[in-house]
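One chain is shown next in C-alpha coordinates, namely the form predicted alone.
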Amino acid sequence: MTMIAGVCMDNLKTNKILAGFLLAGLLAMGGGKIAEIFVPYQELEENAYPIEITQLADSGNNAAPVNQGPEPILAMLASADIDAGIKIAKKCSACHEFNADGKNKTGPMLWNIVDANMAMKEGFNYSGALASMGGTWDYNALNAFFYKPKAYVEGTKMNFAGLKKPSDRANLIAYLRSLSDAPAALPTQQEIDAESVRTD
(Lines of atoms letter the chains of each structure in order from A and count residues from 1; the text may use other names and numbers.)
(Lines give C-alpha, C1' and ligand atoms only; values in the text may rest on other atoms or scores of the structure.)
Protein backbone atom coordinates (compact mmCIF):
# COMPACT_ATOMS: atom_id res chain seq x y z
CA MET A 1 0.00 0.00 0.00
CA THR A 2 2.83 2.32 0.84
CA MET A 3 4.28 1.82 -2.68
CA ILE A 4 0.92 2.55 -4.31
CA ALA A 5 0.53 5.67 -2.20
CA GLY A 6 4.03 6.86 -3.27
CA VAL A 7 3.23 6.34 -6.96
CA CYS A 8 -0.01 8.30 -6.58
CA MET A 9 1.83 11.14 -4.86
CA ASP A 10 4.39 11.29 -7.72
CA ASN A 11 1.63 11.34 -10.34
CA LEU A 12 -0.18 14.07 -8.43
CA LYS A 13 3.00 16.17 -8.27
CA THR A 14 3.59 15.71 -12.02
CA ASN A 15 0.00 16.70 -12.76
CA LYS A 16 0.37 19.84 -10.66
CA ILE A 17 3.54 20.88 -12.58
CA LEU A 18 1.90 20.28 -15.97
CA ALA A 19 -1.20 22.17 -14.85
CA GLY A 20 1.05 25.08 -13.79
CA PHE A 21 2.68 25.27 -17.23
CA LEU A 22 -0.71 25.05 -18.93
CA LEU A 23 -2.13 27.82 -16.74
CA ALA A 24 0.91 30.05 -17.44
CA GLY A 25 0.42 29.55 -21.18
CA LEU A 26 -3.27 30.37 -20.97
CA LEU A 27 -2.57 33.51 -18.92
CA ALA A 28 0.04 34.67 -21.50
CA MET A 29 -2.38 34.16 -24.39
CA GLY A 30 -5.20 35.82 -22.49
CA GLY A 31 -2.98 38.73 -21.50
CA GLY A 32 -2.07 39.28 -25.14
CA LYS A 33 -5.71 39.36 -26.20
CA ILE A 34 -6.63 41.75 -23.39
CA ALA A 35 -3.72 44.04 -24.38
CA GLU A 36 -4.99 44.11 -27.98
CA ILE A 37 -8.43 45.19 -26.74
CA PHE A 38 -7.09 48.06 -24.60
CA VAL A 39 -4.26 49.10 -27.01
CA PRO A 40 -5.43 48.30 -30.56
CA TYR A 41 -2.80 47.97 -33.34
CA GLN A 42 -2.46 51.04 -35.59
CA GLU A 43 -0.42 51.44 -38.80
CA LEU A 44 2.04 54.33 -38.49
CA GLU A 45 1.62 57.10 -41.03
CA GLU A 46 5.42 57.57 -41.10
CA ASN A 47 8.46 56.10 -39.43
CA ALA A 48 9.27 57.49 -35.99
CA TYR A 49 12.87 57.88 -37.21
CA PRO A 50 12.81 58.84 -40.91
CA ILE A 51 15.60 57.27 -42.97
CA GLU A 52 16.75 59.22 -46.00
CA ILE A 53 17.84 57.10 -48.95
CA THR A 54 19.93 58.75 -51.62
CA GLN A 55 19.37 57.30 -55.07
CA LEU A 56 22.61 57.12 -57.01
CA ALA A 57 22.41 58.26 -60.60
CA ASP A 58 22.44 55.35 -63.03
CA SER A 59 25.01 55.92 -65.72
CA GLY A 60 23.50 53.15 -67.80
CA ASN A 61 26.32 50.69 -67.25
CA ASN A 62 28.29 49.08 -64.46
CA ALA A 63 31.70 49.60 -65.99
CA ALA A 64 34.69 49.81 -63.65
CA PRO A 65 36.39 53.21 -63.26
CA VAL A 66 38.73 53.96 -66.13
CA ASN A 67 42.39 53.81 -65.18
CA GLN A 68 43.67 57.33 -65.75
CA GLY A 69 47.25 56.13 -65.95
CA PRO A 70 50.37 57.30 -64.14
CA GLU A 71 50.87 60.62 -62.39
CA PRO A 72 52.67 63.40 -64.29
CA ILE A 73 56.48 63.37 -64.07
CA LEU A 74 57.62 65.88 -66.73
CA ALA A 75 57.98 68.70 -64.19
CA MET A 76 60.20 66.43 -62.06
CA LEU A 77 62.75 65.56 -64.76
CA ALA A 78 64.87 68.72 -64.53
CA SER A 79 65.58 68.10 -60.83
CA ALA A 80 65.42 64.28 -60.87
CA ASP A 81 68.11 62.29 -59.03
CA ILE A 82 70.19 60.45 -61.65
CA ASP A 83 72.09 58.51 -58.97
CA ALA A 84 68.78 57.20 -57.63
CA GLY A 85 67.89 56.30 -61.22
CA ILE A 86 71.11 54.29 -61.52
CA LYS A 87 70.17 52.29 -58.42
CA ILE A 88 66.76 51.51 -59.90
CA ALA A 89 68.36 50.55 -63.23
CA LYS A 90 70.61 48.02 -61.48
CA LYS A 91 67.49 45.94 -60.85
CA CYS A 92 67.08 45.77 -64.64
CA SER A 93 70.68 44.81 -65.41
CA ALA A 94 69.89 41.09 -65.56
CA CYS A 95 67.95 41.75 -68.78
CA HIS A 96 69.35 45.04 -70.12
CA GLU A 97 72.71 46.67 -70.77
CA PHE A 98 73.11 50.44 -70.59
CA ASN A 99 76.52 51.15 -72.18
CA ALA A 100 77.02 52.60 -75.67
CA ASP A 101 78.69 49.36 -76.73
CA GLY A 102 76.22 47.20 -74.80
CA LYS A 103 74.62 44.13 -76.32
CA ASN A 104 71.04 42.96 -76.39
CA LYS A 105 70.26 40.43 -73.68
CA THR A 106 66.85 39.12 -72.66
CA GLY A 107 65.78 42.71 -73.26
CA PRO A 108 67.23 45.26 -75.70
CA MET A 109 70.21 47.44 -74.78
CA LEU A 110 69.02 50.84 -73.56
CA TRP A 111 71.71 53.29 -74.65
CA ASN A 112 70.13 56.26 -76.41
CA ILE A 113 66.60 54.97 -75.76
CA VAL A 114 64.89 58.30 -74.95
CA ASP A 115 63.11 59.57 -78.09
CA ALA A 116 64.19 56.46 -80.04
CA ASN A 117 61.64 54.70 -82.24
CA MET A 118 59.88 51.84 -80.48
CA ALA A 119 61.01 48.30 -81.29
CA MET A 120 63.95 49.56 -83.40
CA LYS A 121 67.05 48.33 -81.53
CA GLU A 122 68.94 46.38 -84.14
CA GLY A 123 69.18 42.65 -83.63
CA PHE A 124 66.53 42.34 -80.93
CA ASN A 125 63.43 40.18 -81.43
CA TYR A 126 60.59 42.32 -80.06
CA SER A 127 57.14 41.00 -79.16
CA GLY A 128 54.52 41.44 -81.85
CA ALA A 129 52.57 43.72 -79.48
CA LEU A 130 55.44 46.19 -79.16
CA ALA A 131 56.57 45.88 -82.77
CA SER A 132 53.10 46.89 -83.98
CA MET A 133 52.73 49.92 -81.70
CA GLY A 134 54.79 52.46 -83.58
CA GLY A 135 55.70 55.80 -82.03
CA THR A 136 58.74 56.80 -80.00
CA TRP A 137 59.95 56.32 -76.46
CA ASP A 138 59.31 59.92 -75.47
CA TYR A 139 58.96 60.93 -71.83
CA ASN A 140 55.22 60.28 -71.70
CA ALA A 141 55.56 56.83 -73.28
CA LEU A 142 58.36 55.87 -70.88
CA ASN A 143 56.36 57.13 -67.91
CA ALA A 144 53.32 55.07 -68.90
CA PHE A 145 55.42 51.99 -69.70
CA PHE A 146 57.40 52.08 -66.45
CA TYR A 147 54.17 52.61 -64.48
CA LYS A 148 52.68 49.30 -65.66
CA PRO A 149 54.36 47.69 -68.70
CA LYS A 150 51.73 45.01 -69.32
CA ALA A 151 48.93 47.60 -69.27
CA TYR A 152 50.75 49.96 -71.65
CA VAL A 153 51.80 47.21 -74.08
CA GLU A 154 49.35 44.33 -73.82
CA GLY A 155 51.26 41.23 -74.82
CA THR A 156 54.74 42.51 -73.95
CA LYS A 157 57.25 39.83 -73.02
CA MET A 158 58.69 42.07 -70.29
CA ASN A 159 57.99 40.60 -66.84
CA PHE A 160 58.20 43.71 -64.70
CA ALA A 161 55.40 44.85 -62.38
CA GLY A 162 56.20 48.54 -62.77
CA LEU A 163 57.21 51.55 -60.66
CA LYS A 164 54.31 53.06 -58.70
CA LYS A 165 56.18 56.05 -57.25
CA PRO A 166 56.37 59.03 -59.66
CA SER A 167 59.78 59.98 -58.26
CA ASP A 168 61.17 56.52 -59.10
CA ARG A 169 59.94 56.80 -62.69
CA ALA A 170 61.31 60.34 -63.03
CA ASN A 171 64.71 59.32 -61.64
CA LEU A 172 64.96 56.28 -63.94
CA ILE A 173 63.94 58.29 -67.02
CA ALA A 174 66.42 61.05 -66.11
CA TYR A 175 69.16 58.41 -65.95
CA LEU A 176 68.12 56.91 -69.30
CA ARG A 177 68.13 60.43 -70.80
CA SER A 178 71.77 60.77 -69.73
CA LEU A 179 72.70 57.64 -71.69
CA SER A 180 73.36 59.45 -74.93
CA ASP A 181 76.03 61.52 -76.64
CA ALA A 182 73.28 64.08 -77.30
CA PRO A 183 70.61 63.78 -74.54
CA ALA A 184 67.03 64.61 -75.49
CA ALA A 185 65.82 68.09 -74.59
CA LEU A 186 64.02 68.47 -71.29
CA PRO A 187 60.27 69.05 -71.50
CA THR A 188 59.11 72.59 -72.16
CA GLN A 189 56.69 74.34 -69.82
CA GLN A 190 54.00 73.93 -72.46
CA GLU A 191 54.56 70.14 -72.51
CA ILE A 192 54.51 70.03 -68.70
CA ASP A 193 51.21 71.93 -68.61
CA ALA A 194 49.72 69.68 -71.30
CA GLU A 195 50.68 66.52 -69.38
CA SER A 196 49.04 67.86 -66.25
CA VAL A 197 45.79 68.53 -68.12
CA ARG A 198 45.75 65.01 -69.60
CA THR A 199 46.07 63.31 -66.20
CA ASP A 200 43.68 65.54 -64.21
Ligand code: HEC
Contents of the next structure:
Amino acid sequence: MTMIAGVCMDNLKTNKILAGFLLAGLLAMGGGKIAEIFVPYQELEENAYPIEITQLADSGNNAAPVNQGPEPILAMLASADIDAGIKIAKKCSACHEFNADGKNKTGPMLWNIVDANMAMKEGFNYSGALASMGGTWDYNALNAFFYKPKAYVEGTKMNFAGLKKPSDRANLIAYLRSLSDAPAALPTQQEIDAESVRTD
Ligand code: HEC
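Now the other one: the form predicted in complex with the named molecule, given that the block above is the form predicted alone.
Shown next: the complete complex, the earlier chain at its head.
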Protein backbone atom coordinates (compact mmCIF):
# COMPACT_ATOMS: atom_id res chain seq x y z
CA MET A 1 0.00 0.00 0.00
CA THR A 2 2.79 2.36 0.90
CA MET A 3 4.41 1.37 -2.32
CA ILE A 4 1.25 2.11 -4.23
CA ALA A 5 0.76 5.34 -2.34
CA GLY A 6 4.38 6.11 -3.13
CA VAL A 7 3.80 5.56 -6.82
CA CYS A 8 0.63 7.54 -6.67
CA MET A 9 2.43 10.39 -4.94
CA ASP A 10 5.14 10.23 -7.54
CA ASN A 11 2.63 10.26 -10.37
CA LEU A 12 0.86 13.18 -8.81
CA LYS A 13 4.14 15.07 -8.54
CA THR A 14 5.08 14.21 -12.12
CA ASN A 15 1.69 15.33 -13.28
CA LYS A 16 2.05 18.60 -11.47
CA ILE A 17 5.47 19.18 -12.95
CA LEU A 18 4.22 18.30 -16.44
CA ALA A 19 1.28 20.60 -15.99
CA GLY A 20 3.67 23.32 -14.91
CA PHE A 21 5.76 22.91 -18.07
CA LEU A 22 2.65 22.85 -20.22
CA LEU A 23 1.33 26.02 -18.69
CA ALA A 24 4.68 27.74 -19.05
CA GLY A 25 4.79 26.70 -22.71
CA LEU A 26 1.27 27.89 -23.35
CA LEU A 27 2.00 31.20 -21.69
CA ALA A 28 5.14 31.64 -23.75
CA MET A 29 3.26 30.92 -26.98
CA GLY A 30 0.11 32.70 -26.09
CA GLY A 31 1.58 35.64 -24.20
CA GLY A 32 0.98 37.99 -27.07
CA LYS A 33 -2.60 36.81 -27.51
CA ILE A 34 -3.31 37.12 -23.81
CA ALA A 35 -1.84 40.62 -23.82
CA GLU A 36 -4.10 41.48 -26.75
CA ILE A 37 -7.11 40.35 -24.83
CA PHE A 38 -6.25 42.53 -21.86
CA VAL A 39 -4.83 45.49 -23.81
CA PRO A 40 -6.99 45.86 -26.88
CA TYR A 41 -5.26 47.15 -29.97
CA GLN A 42 -6.00 50.77 -30.70
CA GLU A 43 -5.57 52.50 -33.96
CA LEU A 44 -3.28 55.51 -33.56
CA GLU A 45 -4.80 58.67 -34.88
CA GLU A 46 -1.46 59.99 -36.06
CA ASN A 47 1.84 58.40 -36.87
CA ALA A 48 3.85 58.28 -33.66
CA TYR A 49 6.86 59.36 -35.68
CA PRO A 50 5.65 61.67 -38.40
CA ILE A 51 7.48 61.15 -41.65
CA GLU A 52 7.78 64.27 -43.69
CA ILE A 53 7.85 63.97 -47.39
CA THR A 54 8.93 67.15 -49.02
CA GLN A 55 8.46 67.26 -52.69
CA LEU A 56 11.13 68.90 -54.72
CA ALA A 57 9.72 71.67 -56.80
CA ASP A 58 10.21 71.18 -60.50
CA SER A 59 11.81 67.80 -60.26
CA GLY A 60 11.35 65.78 -63.38
CA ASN A 61 11.39 67.52 -66.70
CA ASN A 62 12.49 70.87 -65.37
CA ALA A 63 15.40 69.51 -63.34
CA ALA A 64 18.37 71.83 -62.99
CA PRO A 65 21.29 71.12 -65.32
CA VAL A 66 23.65 68.48 -64.04
CA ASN A 67 26.74 69.94 -62.38
CA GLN A 68 29.55 69.57 -64.87
CA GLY A 69 32.28 70.13 -62.32
CA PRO A 70 33.89 67.81 -59.83
CA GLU A 71 31.81 66.15 -57.16
CA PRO A 72 32.15 67.55 -53.62
CA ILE A 73 34.81 65.95 -51.45
CA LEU A 74 34.92 68.06 -48.26
CA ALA A 75 32.72 65.64 -46.31
CA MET A 76 35.10 62.80 -47.21
CA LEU A 77 38.30 64.39 -45.90
CA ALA A 78 37.97 63.58 -42.20
CA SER A 79 37.78 59.86 -42.89
CA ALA A 80 39.89 59.77 -46.06
CA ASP A 81 42.48 57.03 -46.56
CA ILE A 82 45.95 58.62 -46.49
CA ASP A 83 47.68 55.38 -47.54
CA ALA A 84 45.47 55.27 -50.63
CA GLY A 85 46.44 58.93 -51.17
CA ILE A 86 50.14 58.00 -51.10
CA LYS A 87 49.47 55.50 -53.89
CA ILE A 88 47.66 58.11 -56.00
CA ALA A 89 50.57 60.50 -55.43
CA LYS A 90 52.83 58.06 -57.31
CA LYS A 91 51.14 59.40 -60.46
CA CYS A 92 52.53 62.82 -59.56
CA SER A 93 56.03 61.84 -58.47
CA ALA A 94 57.42 61.91 -62.02
CA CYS A 95 57.11 65.68 -61.73
CA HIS A 96 56.74 66.48 -58.03
CA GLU A 97 58.57 65.84 -54.78
CA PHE A 98 56.57 65.77 -51.57
CA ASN A 99 58.98 65.82 -48.62
CA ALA A 100 59.87 68.88 -46.57
CA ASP A 101 63.24 69.34 -48.28
CA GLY A 102 61.90 68.33 -51.69
CA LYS A 103 63.26 70.03 -54.80
CA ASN A 104 61.36 71.52 -57.67
CA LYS A 105 61.44 69.19 -60.66
CA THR A 106 59.21 69.48 -63.73
CA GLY A 107 56.65 70.70 -61.21
CA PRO A 108 57.12 72.59 -57.95
CA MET A 109 57.75 70.76 -54.66
CA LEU A 110 54.50 70.09 -52.83
CA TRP A 111 55.33 70.08 -49.10
CA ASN A 112 52.92 72.45 -47.32
CA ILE A 113 50.72 73.02 -50.35
CA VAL A 114 47.26 72.93 -48.70
CA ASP A 115 46.16 76.54 -48.05
CA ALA A 116 49.42 77.85 -49.57
CA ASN A 117 49.33 80.74 -52.00
CA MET A 118 49.20 79.57 -55.59
CA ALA A 119 52.38 79.70 -57.65
CA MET A 120 54.62 80.74 -54.75
CA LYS A 121 57.10 77.86 -54.37
CA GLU A 122 60.50 79.46 -54.35
CA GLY A 123 62.60 79.11 -57.43
CA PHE A 124 59.93 77.54 -59.63
CA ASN A 125 59.20 79.00 -63.01
CA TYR A 126 55.38 78.98 -63.18
CA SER A 127 53.27 79.48 -66.27
CA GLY A 128 51.67 82.88 -66.64
CA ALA A 129 48.30 81.14 -66.29
CA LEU A 130 48.99 79.79 -62.81
CA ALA A 131 51.02 82.81 -61.68
CA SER A 132 48.06 85.09 -62.42
CA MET A 133 45.48 82.99 -60.52
CA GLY A 134 46.25 84.77 -57.28
CA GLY A 135 44.29 82.49 -54.93
CA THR A 136 45.18 79.91 -52.33
CA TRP A 137 45.16 76.13 -52.64
CA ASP A 138 42.22 75.52 -50.34
CA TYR A 139 40.39 72.21 -50.48
CA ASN A 140 37.90 73.41 -53.09
CA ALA A 141 40.63 74.74 -55.37
CA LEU A 142 42.64 71.51 -55.08
CA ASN A 143 39.51 69.44 -55.77
CA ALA A 144 38.74 71.41 -58.92
CA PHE A 145 42.40 71.46 -60.08
CA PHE A 146 42.92 67.73 -59.61
CA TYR A 147 39.62 66.97 -61.33
CA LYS A 148 40.80 68.62 -64.54
CA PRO A 149 43.96 70.75 -64.22
CA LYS A 150 43.65 72.34 -67.65
CA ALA A 151 40.04 73.37 -67.05
CA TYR A 152 40.70 74.95 -63.67
CA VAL A 153 43.92 76.73 -64.69
CA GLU A 154 43.49 77.36 -68.37
CA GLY A 155 46.94 77.37 -69.95
CA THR A 156 48.73 75.60 -67.11
CA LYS A 157 51.85 73.70 -68.03
CA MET A 158 50.96 70.84 -65.73
CA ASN A 159 50.43 67.94 -68.09
CA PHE A 160 48.10 65.74 -66.15
CA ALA A 161 44.65 64.62 -67.29
CA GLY A 162 43.05 64.63 -63.83
CA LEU A 163 41.49 62.30 -61.29
CA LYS A 164 37.86 61.50 -62.04
CA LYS A 165 37.10 59.49 -58.90
CA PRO A 166 36.01 61.70 -55.96
CA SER A 167 37.51 59.26 -53.44
CA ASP A 168 40.88 59.41 -55.24
CA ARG A 169 40.89 63.21 -54.96
CA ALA A 170 39.80 63.12 -51.31
CA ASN A 171 42.48 60.57 -50.38
CA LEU A 172 45.15 62.50 -52.28
CA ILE A 173 44.17 65.81 -50.69
CA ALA A 174 44.12 64.20 -47.22
CA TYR A 175 47.67 63.00 -47.91
CA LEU A 176 48.77 66.47 -49.09
CA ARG A 177 47.23 67.93 -45.92
CA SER A 178 49.42 65.64 -43.83
CA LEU A 179 52.54 67.03 -45.53
CA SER A 180 52.96 69.94 -43.15
CA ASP A 181 54.28 70.69 -39.68
CA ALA A 182 50.92 72.34 -38.97
CA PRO A 183 48.26 70.65 -41.16
CA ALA A 184 45.37 72.85 -42.28
CA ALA A 185 42.13 72.53 -40.30
CA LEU A 186 39.60 70.06 -41.60
CA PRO A 187 36.56 71.69 -43.19
CA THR A 188 33.82 72.79 -40.81
CA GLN A 189 30.27 71.50 -41.18
CA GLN A 190 29.26 74.91 -42.59
CA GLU A 191 31.98 74.66 -45.22
CA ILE A 192 30.87 71.13 -46.08
CA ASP A 193 27.26 72.29 -46.41
CA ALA A 194 28.22 75.30 -48.51
CA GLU A 195 30.63 73.44 -50.74
CA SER A 196 30.18 74.80 -54.17
CA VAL A 197 32.64 73.65 -56.70
CA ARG A 198 34.23 76.20 -58.95
CA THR A 199 35.06 75.16 -62.44
CA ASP A 200 36.29 78.50 -63.75
C1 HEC B 1 53.87 65.79 -66.12
C2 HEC B 1 54.28 66.48 -64.92
C3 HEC B 1 53.27 66.65 -63.82
C4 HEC B 1 52.47 65.71 -63.24
C5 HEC B 1 52.32 64.25 -63.62
C6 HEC B 1 51.76 66.37 -62.17
N7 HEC B 1 52.13 67.69 -62.12
FE8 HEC B 1 51.49 69.06 -60.78
N9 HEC B 1 52.51 70.51 -61.74
C10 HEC B 1 53.32 70.31 -62.82
C11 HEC B 1 53.77 71.58 -63.31
C12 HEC B 1 54.68 71.82 -64.51
C13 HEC B 1 53.18 72.56 -62.48
C14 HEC B 1 53.27 74.08 -62.64
C15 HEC B 1 52.06 74.46 -63.47
C16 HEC B 1 52.09 75.86 -64.03
O17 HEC B 1 53.00 76.64 -63.72
O18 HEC B 1 51.15 76.15 -64.77
C19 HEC B 1 52.40 71.86 -61.48
C20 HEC B 1 51.67 72.46 -60.47
C21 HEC B 1 51.03 71.80 -59.48
C22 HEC B 1 50.41 72.41 -58.34
C23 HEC B 1 50.37 73.89 -58.02
C24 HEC B 1 51.57 74.24 -57.16
C25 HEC B 1 51.74 75.69 -56.78
O26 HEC B 1 52.79 75.99 -56.22
O27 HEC B 1 50.87 76.53 -57.06
C28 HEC B 1 49.90 71.41 -57.58
C29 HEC B 1 49.16 71.55 -56.28
C30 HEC B 1 50.19 70.18 -58.26
N31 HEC B 1 50.88 70.43 -59.41
C32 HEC B 1 49.84 68.92 -57.80
C33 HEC B 1 49.98 67.75 -58.54
C34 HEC B 1 49.51 66.47 -58.12
C35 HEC B 1 48.87 66.18 -56.75
C36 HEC B 1 49.74 65.60 -59.12
C37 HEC B 1 49.34 64.14 -59.20
C38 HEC B 1 47.94 63.84 -59.06
C39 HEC B 1 50.41 66.33 -60.16
N40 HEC B 1 50.52 67.63 -59.78
C41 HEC B 1 50.87 65.76 -61.34
C42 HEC B 1 53.67 69.10 -63.37
C43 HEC B 1 53.04 67.90 -63.09
